[in-house]
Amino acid sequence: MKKADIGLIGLGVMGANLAMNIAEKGFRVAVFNRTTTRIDTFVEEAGPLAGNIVACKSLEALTVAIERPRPIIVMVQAGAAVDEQIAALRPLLGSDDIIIDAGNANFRDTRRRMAEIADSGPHFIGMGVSGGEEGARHGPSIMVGGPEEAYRRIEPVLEAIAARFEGEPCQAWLGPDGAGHFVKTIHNGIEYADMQMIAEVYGILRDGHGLSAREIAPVFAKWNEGRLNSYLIEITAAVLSATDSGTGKPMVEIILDRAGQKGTGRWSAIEAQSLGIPATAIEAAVAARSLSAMKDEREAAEQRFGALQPGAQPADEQALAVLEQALLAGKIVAYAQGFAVMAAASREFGWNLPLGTVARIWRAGCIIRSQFLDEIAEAFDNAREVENLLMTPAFSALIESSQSHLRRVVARSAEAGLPVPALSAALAHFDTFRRARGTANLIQAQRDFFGAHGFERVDREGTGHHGEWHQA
């Protein structure tokens, strides 16, 4: 019997759908799952695709079933489970075989794992996969990091299963060791900010304008036809239109306002801080999710300080246009921050990340796919080095035309007591970024006063100047 082209371990939602995708594209895929009953169920559910699936009840059987050199995708929970799977596989594999971690791994774990097996093999690849369940099944965005020669051996499979934008596969090798997983992490950080800003605008429409979910849905649907066109805006309209069959209420209204998070958003904020890059919109979104989890405390605080009084401001065309432009401005700042973090990481770790390529492979399949990723790609094509997307011609024009709307929305929300942490952070970032003479001179003076840390002067060279703070 013909051997499999590739193996896959872990038949959870993402792993099963990825395996189906591989089989559908004409490749034979050998599959293994720790709970072996799941393997039989998976094959039964595969229907006509079962002919391209090799069911394996042990790791030994899996490795025997794959054509050498053997690429094996690992789709298990990030963390210790990945290390355990690598340890179990290594004795069964040769130095030319390839272990592909396709989970949401911390890129620092990916770098560690590569270093640990670098001398004896097999090859190790860290592969970010974005698009959720639907993307895994029909075409995700794929971000690969690791040895380029190992990537080239699996490139035909990845090209076949990836999403496509105007015929171009949304997958790429982005650099060595943890580059792929780092890019996926920042993708998720931008996703956090994007989702939080959308939720804040929803809150303004619900609590500031008194609109119902069914009235808000067509607003987002209309915005999806313009500059805000994106997957997240599209699904927001769909979510707000959905009805709970049990109660007849809008589905969103019966969902508890407590958001979960799996770590990637938090990692993106931590890495931005480590690199010294302000990613304030992402940080605000992570903090907002943490605050959402404090349901009991929030309910107690409302009892203590009083509930927000529902607003009844008219949601006329002008008000909606202002909100649309404010959301656009906030999203631009979030994307600019994310790309700045990736640029800094590329320098720090010597990855030489192709940021234009990153923008291109995000145009389809992934969660943050949106209209202006083409413009981001073009910005990196047109400039040898882009320090900040806000300074590129396309985005400086966009932020220039929309920032006044963001300012108005943040100011009015503050007056009304409507929380808009990510939109506020985006505005503060823009205002601080464009201010040639800031206020850090006072901070430097304070630091020198209490700690003799020294400072730079505007009229002399050097960094070790001190103030005459303690004169009699």
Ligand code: 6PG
Second form
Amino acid sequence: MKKADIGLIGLGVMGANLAMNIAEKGFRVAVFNRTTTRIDTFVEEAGPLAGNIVACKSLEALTVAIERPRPIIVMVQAGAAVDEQIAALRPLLGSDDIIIDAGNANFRDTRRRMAEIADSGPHFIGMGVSGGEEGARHGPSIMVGGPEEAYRRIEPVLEAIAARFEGEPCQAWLGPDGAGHFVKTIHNGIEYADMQMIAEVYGILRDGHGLSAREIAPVFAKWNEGRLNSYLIEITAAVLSATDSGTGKPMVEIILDRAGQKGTGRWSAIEAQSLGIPATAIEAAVAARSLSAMKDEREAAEQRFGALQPGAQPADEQALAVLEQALLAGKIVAYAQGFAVMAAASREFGWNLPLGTVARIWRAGCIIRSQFLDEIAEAFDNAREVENLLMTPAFSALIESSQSHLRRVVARSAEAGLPVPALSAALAHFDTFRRARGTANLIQAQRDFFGAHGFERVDREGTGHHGEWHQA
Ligand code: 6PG
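We have the form predicted alone; now please give the form predicted in complex with 6-phosphogluconic acid.
Shown next: the complete complex, the earlier chain at its head.
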């Protein structure tokens, strides 16, 4: 029997869909799952694609079934399960084979795993895959990090299974080491900010303008036809239109306001802090999710401080246009922050991350896919020396024209007591960033006052100046 082109371990939602995608593109894929009964159900679900699937009931069988050098995708839960899988596979593989971790790994784990097996092999690739179930099945966005020569061997498969934007496959080798998983982490950090800002605007429409979910749905549907066109805006309109058949109520109204998180958003914020790069819109989004989880405490606080009085501001065309522009401005800052974190990580770890390519492979397939990312790719391509999205000619013009709307929305929300943590973090970032003389002169003075830390002067060289503080 003809050997398989590639192997895949882990037939959960993402793994199963990815395996189907691979089989559909004409590659033979050998599959294994720890709970082996799942292998049989998977083959049944594959229907006509089963001809390209080699069901293996053990890891040994899997490794025998694949053509050498053997690429094996591992799609198991991030964390200890990946280490266990690598440990189980290593004795069965040669130095030329390739283990591809396609889960949402922390890039620090990926770096460690690569270092651990670097001497004796096999090759190790950390591959970020975005797009959820649908993406995995019909075309995800794929962010690869690790040894380039190993990537080149699996490139034809990745190219075939990836999403396409105007014919271009949304997959790329982004750099050595943990580059792929780092970029996936920041993708998710931006995803958190994007989702949070959308939720904040939903909150303004619901609590400030008194609109129902069914009235808000068409607002997002209309925005999806304009500048904000994106998958997340599209699904927001769809979500807001959905009805719970049991109660007849809009689905969103019967869903608890407490969202979970698996870690990638938090890692984005942690890495941004470690690198000393402000990613405040992303941080605010992560914190908002944590605060959402504190349901009991929020209920007690509402008891103590009183409930928000529902507003009934008219949601006329002008008000909606201001909100649309505010969301755009907030989004620009969040993306600028995410890209700045990637640029800093690239310097820190010597990855040489191609920021334009990152934007390009996010244009389709992934959760934050949008027209906007095409504009980001173009902005970086047209201004190669500029690392900060806010300073590219295209986006500086866009933030210039939209920032006053963000200011208006944040100011009015603050007055009304409507929480807009990510939008206001974005505005604060922009206002701080654009200011040539800030207020850290006072911070420097305070540090010197209490700790003799020294400061720089505006009129002399050197860092060790001290103030004459204790003059009585
Ligand atoms: C994607 C998603 C995917 C997943 C996240 C959700 O790019 O396909 O980001 O990775 O949905 O893990 O993360 P939270 O559970 O933290 O919201």
